[in-house]
Each structure stands twice: as structure tokens, then as C-alpha cells.
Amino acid sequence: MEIVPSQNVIGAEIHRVELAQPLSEAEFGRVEAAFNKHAVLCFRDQHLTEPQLIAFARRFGEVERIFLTHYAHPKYPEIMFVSNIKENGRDIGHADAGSVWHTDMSYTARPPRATMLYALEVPMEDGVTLGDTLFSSAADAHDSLPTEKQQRIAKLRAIHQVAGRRARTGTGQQDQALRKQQPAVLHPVARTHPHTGRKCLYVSKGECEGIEGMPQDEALMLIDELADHTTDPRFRHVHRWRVRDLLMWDNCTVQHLASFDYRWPKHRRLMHRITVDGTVPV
């Protein structure tokens, strides 16, 4: 096994292993540790069927099932499809996924530890890869603050309602009705990470809509601040996807963002995403 660090603040590709094989303690101790240290991983030229994906996801963490059940794997609803690909008119899977900044599921009570995207179909045109993953440190966002910014958070919580404000800024529409019934819930603004100990920024505009205690002006313009600074660009990381990549990230440390350059029918795009339960946000 080999692990290649990016040149970024984040990112490694992990070289020489075959996740279709049950890793070996040491080797998961391996990849965990530069699963922590690093947030993103990326494992190229992976074949794996779902039962076989599902394992590997069950070494960081229990398995969790999502609330868009329209768009679970029919045999393995731990896995949903994220794809533009429509059939009878209709999406096959979640298609807007990623649209703004954000950390997955950050509206429940114990957002995931970690997702994982398996690129089954991947867009391409005239031989250019695209439907690239932008990534962003929170970690390290949070470090680059002034410790006067940095005492001022650190006892703040934010709301995050997955119909809030991304619902009002026009995106996320689809699936509102389910959107709806997810209660608000309240986490830090600056979360401690469960197996480093570093401090995350943990707010986004597209579903953070107040801050607890704060009046909703200088709560979202607090917000705002924050997010900016979360995907400043001396934080990213980009991933550049093939077909049978296999991707992790630590929901914890980063944000991403999805690049829609592609169209459905001209662009097909279908990936099998899990997630790994976490812990509740300190």
C-alpha cells in the first residue's frame, strides 16, 4: 500500500490496494490513520459490488440509510444513487447533490463521519473528464482565524434546517415535501473533531439559518463570513474523477461542492454514495 499526499492541505490517493479484499487490521489502521490526517481519499480502479462496498464502509462505522428512499438502491438501501440519468422522466437518483457548499447531513442530530462516492459513469466530453468534486478545509479555515474571531465562536451554535435557506435561495427545490419533515437541529459553530481533536468551522448558507441567541441579520451575516472563509481557496482540494474511483471525505474537516459543466441526455452521470454514522457535534 502506498499513500500519496496531494499538494494541498488536503487530499491523498491510496495506491496498491484492492478493496474488493478484506483489509487486514494493519491495513485498515493504515488507511484509517491517513483517513484522519488527510480528509479526502481517494482509491482509483476499484471493483467492487455493492455487498462488497457496504464491508468496506462497516470498518469506520455503522452504515446508515438515508431519508430520500426513492433513490436507495432497490437491493441495498444503504446505498443511494447520485446520477442524472432519468428514466420515464423521472430521476433515477439525487441529481442536484452538491450543489451548494456544505458537509452531508449536517441538519440530523449525528451527522455521518464519513461519505463515499463509487463513479460508475462518469461525464465526459471530446475525451475531458467532468462533474469534478471541489473540497475545502474546515480545519484549517478555522486555524487561519484570528484568535479574537476564534474565541468569539467557540461557544456559539448555528441551526440547520435542510429546507432553510438553501430552500429560499432557489436550490435544492427537489424534494421539498421530504426536506420538510427533517427537524431543525443545533451544532456548534466551530465543532471539535471526534478523532484528531482540531477545530472544524461547521456552518454553510445552504443550511445554516440562524445562530442560536443571535439576532437573524448579524446571525447570517456571521454565517456568511464564515462559510467564505470555510471554501476560501487556499483550502481546496479538487478531485478529477475516472470511472471506479472509489472517494471518501471526513464530514467533519471538509466541505465540498459539486461542478455541474454536464447535461443530461448529451452527459451521464451515476455514482453510489454511503455514509458512515458519526458522532453528535461537541
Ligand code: OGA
Second form
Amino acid sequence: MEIVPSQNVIGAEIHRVELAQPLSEAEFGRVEAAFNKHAVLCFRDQHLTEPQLIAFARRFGEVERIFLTHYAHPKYPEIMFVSNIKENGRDIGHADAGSVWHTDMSYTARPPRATMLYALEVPMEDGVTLGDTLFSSAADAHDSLPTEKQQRIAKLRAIHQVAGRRARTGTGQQDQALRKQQPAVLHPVARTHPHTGRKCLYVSKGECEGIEGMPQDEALMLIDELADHTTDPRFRHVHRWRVRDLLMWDNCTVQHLASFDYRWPKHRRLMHRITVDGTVPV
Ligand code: OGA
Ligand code: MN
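Please supply the coordinates for the form predicted together with the named molecule, as a counterpart to the form predicted alone shown previously.
Starting with the chain above, the whole complex follows.
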């Protein structure tokens, strides 16, 4: 097994490993250490059945139940389809997986540690791959803040809610239903990574509606400022997909964004998605 870091502050490819076979404890230890260090890991050319994908995910912790049940795999409820494909006029999977910068399910009390996507179909046009996923290091973003700013935000907690600020200006039925299931939650603006101990900025424009005890105008300005800083190009890593990539990311260390430069029915994109339980942000 070989770990090849990207040129960016986050991201690595793991070569010469077949995830279809169970990894030894020693191999898994190296993978987990690389995951904590690089936060976005790509394993190319993996041939994984659903049970093999689930088994690999389980090495990192409990696999979460999908709560968008209409996009769940019919036979493996741990797997959700992320896809733009329509069958009989209906989306077969979650088609808008992340059109704004976010970290997965920050609007829940215990957001997932890791998200995995396994690519089955990747959109292409004239030999160019579409549908890249962008990542940004919230840990490096925190490190680069001036000390006074770090101190100013150290004790703050942000209010996260499904669809966040969009909700007030009118939102889809799906968001409305989710909001009923998921009351707003408070998380530290700078959370501490449970494995590395690094401080990571943990606010996004999509989900964060305010900051506890702060006037709304001031809170939204601070959220926007920190969110823009978190996703600054110097902290980024872009993943260009190939079919049979298994990609996984750390939802504390990084934020991510899907690029929607492809469209149905000209292009097809299909991923199997799985999330691993996390800890309560502190
Ligand atoms: C996700 C997500 C991005 C993509 O599955 O959580 O944000 O490019 N996906 O599909
Ligand atoms: Mn996402």
C-alpha cells in the first residue's frame, strides 16, 4: 500500500490496495491515520459490491441509517443513491447533493464522521470529466486566522438548521418535511477534531442561521466572513472523478461542494453513498 498526498493542504490517493478484501489491522491503521491527516482519501479502480462497501465503511464506525429513505438502495438501506438519473420521470437518487459549500448533516446533533462516495457512472463530454467535487480545509482555514479572531470565536456556537437561511425565503417541500424531523441545533463555530485535536471552522452559509446570543445582523456577517474564509481557494482540493473511485472525506476537517456542470439526459452520474457515525461536535 502506498499513500500519495496531493499538492494541496488536504487530499491523498491510496495506491495498491483492494478494498474488496478485508484490510488487516495494520493496513487499516495506516488508512485511518492517512484519513485523519489528509481528510480526503481516494482509492482508484475499486471493484466493490454493496456488502463490501458497507464492510469497509464499518471499519470506521457505525454506518448510519439513511433518513432520505426514498433515495435508499432497495436492498441495502445503508446505501443512498446520489444521482441525476431519472427513471419513469422520477429521480432515482438525491440529485442535489451539495450545490453550496457545506459539511454533511451539520444540522443534526451528531453529524457523520465520514462520507463515502463510490462512483458507478461519471459524466463526460468530449473526453472531459464533469461533476468534480471540491473540498476545502476548515482546519487550515482556522489555523490561518489571526490569534485575536481565533480567540473571539472560540466560545461561540452557531445555530444550524436544514436549508438554513433559505428556509425563510421559501423552500422545497422536502426541506420543509426535514425541518419538522430535525429541530435546529447548536454547534461550536470552531470545533475540535476528535482524532487530531485540530480546531476546524464549522459554519456554512447554507445551514447557519445565527449565533447564540449575538444580534442577527452581526451574526450573519460573521458567518459569511468565516464561511468565505473556510472555502478560500488556497485551502482547496478538487476531486476529478473516474468510474470505480471510492472517495471518502472527513466532515470535521473539510467542507465540500458539488459542481453541477452536467445535466440530464445528456450526462449520467451515479454514486453509492454511505455515512459513518460521528461524535457530538465540541
Ligand atoms: C454528498 C455530496 C457531492 C457530489 O454526497 O454529501 O455533497 O459531488 N456530494 O456528489
Ligand atoms: Mn455533502
